[in-house]
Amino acid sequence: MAVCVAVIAKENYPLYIRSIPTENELKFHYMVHTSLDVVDEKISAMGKALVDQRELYLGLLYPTEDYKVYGYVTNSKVKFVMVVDSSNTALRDNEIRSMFRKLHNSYTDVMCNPFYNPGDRIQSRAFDGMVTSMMIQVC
């Protein structure tokens, strides 16, 4: 089950951060932030090997005891990256893609509105119900 999903700026600040349980709120804050230089290391890669820039989906960024890392970078530079509890082996790699997908559109979404000025915060509620079944749907 997705348990952290994060936006992360160009310039590595949070646009927005949602987790369940919030007991551990710091804790997942923590494991979003430490993976970003996970995130810069796959991207500077990407750069050199000119892999096809479409591929936005940058897999397992790093697996602890109890909790998986993904990635996701848009054309933007704009950063994506779940936490998703390891107990859960039925997920699958195409299942954590699809994910991104619906966030990135919802993002896109964001970004469309005209009351909306990038770089703020992240408040939409159409944005929080999305994240928030996301979460709901994959537990």
Contents of the next structure:
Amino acid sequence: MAVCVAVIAKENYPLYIRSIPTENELKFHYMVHTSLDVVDEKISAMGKALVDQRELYLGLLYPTEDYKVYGYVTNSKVKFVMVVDSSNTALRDNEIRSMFRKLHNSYTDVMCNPFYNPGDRIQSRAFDGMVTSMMIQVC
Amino acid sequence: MDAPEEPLPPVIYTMENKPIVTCAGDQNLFTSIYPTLSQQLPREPMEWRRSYGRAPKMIHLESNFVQFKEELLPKEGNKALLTFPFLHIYWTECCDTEVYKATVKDDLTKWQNVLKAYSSVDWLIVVVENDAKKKNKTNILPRASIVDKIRNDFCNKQSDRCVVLSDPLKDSSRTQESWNAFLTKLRTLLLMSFTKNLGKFEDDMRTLREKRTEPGWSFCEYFMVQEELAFVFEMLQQFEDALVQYDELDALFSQYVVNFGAGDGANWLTFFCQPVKSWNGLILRKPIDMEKRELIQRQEATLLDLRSYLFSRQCTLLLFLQRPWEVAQRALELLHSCVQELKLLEVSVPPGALDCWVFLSCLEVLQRIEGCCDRAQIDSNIAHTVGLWSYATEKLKSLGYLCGLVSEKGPNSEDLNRTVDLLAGLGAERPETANTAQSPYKKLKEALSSVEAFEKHYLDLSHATIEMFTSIGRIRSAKLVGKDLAEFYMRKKSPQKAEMYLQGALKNYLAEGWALPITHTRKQLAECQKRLGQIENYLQTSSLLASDQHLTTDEREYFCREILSFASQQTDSPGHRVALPMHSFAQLRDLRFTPANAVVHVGGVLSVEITVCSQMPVPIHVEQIAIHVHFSIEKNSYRKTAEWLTKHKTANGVVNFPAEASPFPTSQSSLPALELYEMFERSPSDNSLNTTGIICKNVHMLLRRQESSTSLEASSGLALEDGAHVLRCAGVTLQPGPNTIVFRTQAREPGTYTLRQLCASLGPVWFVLPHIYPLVQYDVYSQEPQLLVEPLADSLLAGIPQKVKFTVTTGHYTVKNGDSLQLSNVDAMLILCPEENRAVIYSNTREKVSDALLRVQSSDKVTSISLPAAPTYHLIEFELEVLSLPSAPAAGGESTLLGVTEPHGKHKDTQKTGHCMATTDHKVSIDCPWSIYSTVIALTFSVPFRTTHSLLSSGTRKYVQVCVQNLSELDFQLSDSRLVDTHDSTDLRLIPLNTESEQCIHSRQAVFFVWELKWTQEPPPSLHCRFSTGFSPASEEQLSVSLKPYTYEFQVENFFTLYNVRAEISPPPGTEHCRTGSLCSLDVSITRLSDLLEVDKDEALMESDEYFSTKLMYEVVDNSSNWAVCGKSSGVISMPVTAQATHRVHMEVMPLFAGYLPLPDVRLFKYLPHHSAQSSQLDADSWIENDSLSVDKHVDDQLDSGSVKSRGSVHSAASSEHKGLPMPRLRALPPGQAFNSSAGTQVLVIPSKDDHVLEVSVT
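Can you now output the form predicted together with its partner chain? The one shown was the form predicted on its own.
Zooming out: every chain and molecule, the one shown earlier first.
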């Protein structure tokens, strides 16, 4: 499953980032941050087409030796980045898509919370729980 | 197959292999035709319809024509497709039946039999016709016959298997036609053969694939089979299809590896799990790497061999397809997946071997792509290749670390052994790259050979990668590579080179608010700065790290100690300071002033309490905390008065500072806060406001270009302000978390003090908060002592005791015991001194301090109030009662006919129209102890009443009515009201008709009093009266002083009735009632009621023989237009001045309306004849005052209301007088002298029957 899940604000600062505790957290921070390059590239490349097709899934951003980084962008340009282990070959595009959809739904719930200030770090326990389930659940 | 030395051209590479077509029969014939055939065959494309629903393709066919041999035919089970003959052609030129029967038929049969034996059905017989040949022969059969024969003999049902080619070497249309037909046939048959044979092959292949679960199945065997198919497709230039074959193989293999990982291992796969012994990278320069292919064929290939070979084939095909960027992308995937697969299969790999393989492969792919693309193409597709570049960089880096090439001392023996092992695994360089200078092999070998070479290669690669990332806008990736580079430099002990990269990366992370990378990079930067000896920067970074929540406590304490140890060091230059920004050290949370409004008088004590949140992990002892204060004297100090300040400043005195949102710095918080100030510009001449605005004092910091601020954390702009005004607090220990620090200061100079900077000093280290924002100010004021006297109520009322509040603002003056206020007494105002009067002392902030008994001593002239002792900047408040004596106020503005009363003394009476009260000002001069000058205070008292009087008549009986109006808000009790004749005429009596002696007069209400006037003898021409009434507030309890009554003096003149006017309207004779429109008679009788009196003696009086008469003018006016007076409406009569003399006047009037109509008015005027002597008596005023008679009449209307106002002036009528003509003058009779006895009577008028006539007359 996912080894790192990040929600990144429109301005590219992290709203939420969590990785599996066994690994070096810093590495994932760098990885997710670097992946924003590709996210930006994909968003600008897709441009209008993206808006028209309402395709939010950006697909594989870039693979590394050990990890695959996938991206997703909401209509409000909030980015979701998910890092999965390369050795986890069971995860296909469809699974990743559905995971992103789940993430998006949960994020929408967070946004619906009247006490949440858009742009603040996400501290919702429900969101956290959902991310945890994504990290441990085996597909 | 020699690899080309020079890069391959980007055009489609044609394989030497072509589908094989065998030729049997007349070889000479074929040889002659071959050039044309081989040229013509590929000229036109042919549509190839495919099985399994694959899309049809247009295909250009080529063939390799070989002589038919039996060996060429594949034996059963032979899967080779490349050597498979797809079509067999028999060529013959025979046109002679004999020859045919003799040789050709036999030959054909033999050929056919061989084909049949190998069950090959793809054949064609070509009969070439040659006209020239025909001519030579004698027994020529018709052309068709030989063909027919062949068809008969060999093509049972397939007559199309025999074609005729006519005159192939001639250039005629017939030849052309024949060629076309032949070529079409040939192509069709070839394609048919392809479809059939490839279909069969694919079926076989699929069958083989289905057997993959069976034991003994070998991937390598299958690989070879499917590759055969790929070769054929490639041969047919169907690269797409060829690529599909390899992709299928790739996927199949990958799936096996995955399954193996999942525990489902295939036997054959174990072979690929053998330890990696060779890592010489991909080889992409040859279309087919036969060496590796043979390994696969021999089932000796390792995983890397298989992958390499597979990829090299894919690469070749992709390049044929002109998709080089896909090569790059696939290469990266391949390299990643290979690494993963080796891991998954638990293949033992010597350390670094894979790094070598990946490095070599990356470079090989890149060079291969560069070889077939031009510079511009490459530059515009960096996005595709940059991944390989960075991967190669990464791998080279790890190789460097592995082989000890990065350490300062160079590799040790262990490292060298490892390097040797790694180089051994590379094997010898391939012959195809041996002559290339920059081949990956050479590069790697060189890089591993020495520290210097490694550095060169690594830097080259890194720089190239950074440049590429930057050029395509992948700044973050570039920074990350840069960070690796920085790490490398740090290892190489060149921190000055590392710094730039670290700063760049840090700036990027800071701008986007990535906390963990920030912390990590800062840590590296701190190390770097420490080595560089950038003390200030190092301390600053340390302070940031010490306050960083993402570090462990130990790390934070370490950095904290770094600062402390520097701070405790003895510096050689004592004045040297290191100024660091405060925010990392501590954060200002809030600030609280005491007094809360932050306003303090000169000499007063102000305390500022700040809450500072220490970010340090340990308690820090700070030598001094100081607030630098900017002092400014307000020039136009109107708003700096104590009153203004105490009223307008915020009450609570707490200023909260927004917490710095450190996790999301983005761009805002890196900018300093706006420093805004008000600005007023006044004109120098009259000090009026010209312009006003706000000034931002730190524009230079806000508006500078983002880029130019190279280092975000540089301590630039931390200028310490050296102001004379500093609030200090020494020796403070800041505990981690919130700390409260109190500053005390004694205010000295008046003005505004703005807190500008907060500064904490630790030896030479100064933590500075350069701008305190929001703006915090406190004000110091100085104040002159001041006395303020103001009434408690809205206005003071005269006549009753009223409270007045005295406020002494001590200002800078200290009120000592014995200081007193000396009030000069005013006659008409009493200062009442009740017992037990207390003065209250307040501080300037209106807090009650104490109260004291107030001693008031009165003498004749002076009232002395001893003030209680009070310190500076306090308020003394007390109340006194004052009483304005009511004797003073006169009957407001009453001017009677004679003898206008003078205003009393200094009292200014200001009676305005309406309901304003008359007021009286009393000026009191007060001597204050702090000043040699007297303070004059004016107290204005309002007279609560307004009194009017009027004379009422009834025939000859006279009444005086007095109306008292209460204008104040209070209710009063009136008592003992009386009216006296001031002249004390004995024969005059005033009989009160008022029943109650006490009366309540409510606010805004009036009370009327009436007296009847009785006289015994001839009444005097004028009457002087004084009305007086006692009054006291109705609600008040017993008053301490007796109040003086309220008086009102007035005069009534000519009150005696002289004439009685009586009017009567009678209906026309013979009718009972008046009718509208019909004339009625109006009879006016004017009766003199008395003999000659003193008042008659004026110029109208005429005397002749003891007989007096006076001239009167009467006038009938109907102001309400009820009546139309017909004929003369006025006239002058001579009235004898004797009692009961009556004058009657008859007039005709016509009622205009029906109903009870009031009678028209009859007015009497004194008719004063023109007298030359008299004209001199007329003062100029009267000439001007009266411009017309109508004015007079108007005034007369008012007369009826009873007010006696300015009655006496002589009215002269007629404007003609102004022209100099002598005209008689009219004077209205005073209201008392003429009594209208018919006033108020009404006459009944009934409507006329003829309405119509009436209407006309009205209009």
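Positions refer to the first chain, counted from 1. In this text, rigid core is short for the largest set of C-alphas that superpose within 1.5 Å between two forms. Because the structure is a prediction, the values reported are computed rather than measured.
J.: Core superposed first: is there a CA shift of 2 Å or greater at Glu11 between the two forms?
T.: After core superposition, the displacement of the Glu11 C-alpha between the two forms stays below 2 Å, so no.
J.: With both forms fit on the core, has Asp120 moved 2 Å or more by CA between the two forms?
T.: The answer is no, as the C-alpha of Asp120 shifts between the two forms by less than 2 Å after core alignment.
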